[in-house]
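Let's start with one chain on its own, the form predicted on its own, as structure tokens.
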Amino acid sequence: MKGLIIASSVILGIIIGLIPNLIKEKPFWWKYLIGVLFILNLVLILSPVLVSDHSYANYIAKTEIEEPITLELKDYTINSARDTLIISTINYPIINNSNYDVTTKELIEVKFNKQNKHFSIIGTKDYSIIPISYPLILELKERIKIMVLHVPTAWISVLAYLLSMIYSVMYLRKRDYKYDIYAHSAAGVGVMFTILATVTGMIWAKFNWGAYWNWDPRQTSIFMLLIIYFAYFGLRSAIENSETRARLSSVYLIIAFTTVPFFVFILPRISSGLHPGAAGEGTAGPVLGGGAEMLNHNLLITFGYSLFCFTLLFFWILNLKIRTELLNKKW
């Protein structure tokens, strides 16, 4: 399920995004629904209120940890006295020692009290502008949400360098120097898509891990795909010869992309790390992990929304750029 909805996201991102090709403008149509997509996905990505799964209250409870969390109100009875709720998923009483009024209500905040053995009732919320939930998860808490963001940023740069490669295959082949223009442009989409991967990811790490950055592995894999591609850029700068500038910048894009799944999708989890899916978790991360993991169904239908959004938004900075450079002839 999980593979289904990433690689539909990704497929139908692209069919759409090359409408109606890479070298005409957008029609008004698409420009709108880019517009109202992007909207909706913000909308999709801060909204949402975080609620912890029962199967999680219970944990939470047996392990005695003392944090605010939220319930959604479900399979519950309240005792003649009103101050008891029983969940029959959960283990424990919840007390409602103030009196809330929780029959109106759709969620509870609650707070085990490893003293007593039981929940308490610290206040009454509802869903917010979009009526679903993403999961709770202690060490993340609101932290997660970036996830949403900061992923798909990655995954987009993984996709502009293979359109630059491919493109560069392309000249080889063709010799037409319209396809230097593309590959050129889609690699400096990438490396656009790649610093605002490693923003976002710097933020999460601050928050997460206490600095802004670490040296972990996905951190620093990231930095050399940086590097490798900044030096494409100043390869290019060097050559005045507009032939072999475009033939040697093509055969270095070729070579540049044999990196990007090693330090992509390889080396992050072949070393130990901080960043989910490193070598000793036992899982390959969120995203590619086979299980649930963190990612519910409520999230994963967003994070495959928001890849869908971010592929057509690549491919209208990409159609950008592309008629920016046949226009000034920069080849």
Second form
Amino acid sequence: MKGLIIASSVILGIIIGLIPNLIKEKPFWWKYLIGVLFILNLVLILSPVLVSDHSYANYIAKTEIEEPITLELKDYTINSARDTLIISTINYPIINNSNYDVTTKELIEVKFNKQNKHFSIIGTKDYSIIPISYPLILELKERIKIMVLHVPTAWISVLAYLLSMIYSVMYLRKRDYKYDIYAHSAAGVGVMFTILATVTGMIWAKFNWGAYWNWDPRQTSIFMLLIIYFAYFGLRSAIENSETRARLSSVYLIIAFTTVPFFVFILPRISSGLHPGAAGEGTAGPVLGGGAEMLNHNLLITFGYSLFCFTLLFFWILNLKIRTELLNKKW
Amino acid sequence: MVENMNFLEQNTLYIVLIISLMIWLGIFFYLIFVDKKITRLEKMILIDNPKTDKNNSGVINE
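Switch over from the form predicted on its own to the form predicted together with the partner chain, please.
Complete assembly follows, chain above in first position.
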């Protein structure tokens, strides 16, 4: 199910992104559609509240973590004699000491009391402007929402490098300079998205792991990828003859792309590190892994939608870049 | 107005949302501006060199 949503987001993004084609001006409605889709994307990412599911509440109580969490009141009864909520799937009582009115509310904020082994209600909450919730994980809290912006930028850079490799192959087969321009443009946009993924990851790492750069395998591998593609631009600028430049660049991009799946998907998972999905964790990470954990149903759909929006944005930027390069060539 | 400011002070994530939306709208309208400029330049080149396109693999208005 997870794979289906993610794959269909990318495929739909590619299909719509190629309307009418890669190099013609995009239609008016297409451009403004992206604007509206992205506004909705930002609202979907930022506004939902964070709610713990009931199994997480049991985990909090078992490990005696005394931090506030938000619970959804599903299937509860009130023991009026002791003003206690009983939720069938939570193994500990929830005491309403401060007499909060929970009869019309769907969300309550609770804090575990390890001395008395119960949850105390410390407040009530409403759903935000959008009536959906994302999972609350205490180590991340609101930072979990960064994933929906950070991971798509990295995956879009893989798409860009793949396109650059495809156009490089087409150039070598047909020796038409337009394919060299397409490949060069795609590599440029790919590097831009890789830099965005690296910088957003660094900011997230500072708050999660204490430092901007930790030489974590995933950070190291994306750094290697940047070096490989920066070298591509160095190679291009060093060759004056256009035919030689196009030929060597194409060969370089084909070989460079062979390193992309290894650096992006394989190396970070076979080495132990700080990133989720590293070796020894038992899962392939929150996005590709099989468990629910960080990615509940709502967050998964938002992630797929964000991937779709970023794919469309990528094709628009690529379209502008290619048209600029072609104009330069004509001039 | 005061109620809105109190609401924003208590729900600071909406401030982040407003700023993110403003940044996105800025980027979006800049992309629209660049797109229009490129289209204008393409039309200028087509007017100057109407035969340019045929051998150039469908660059402008295929």
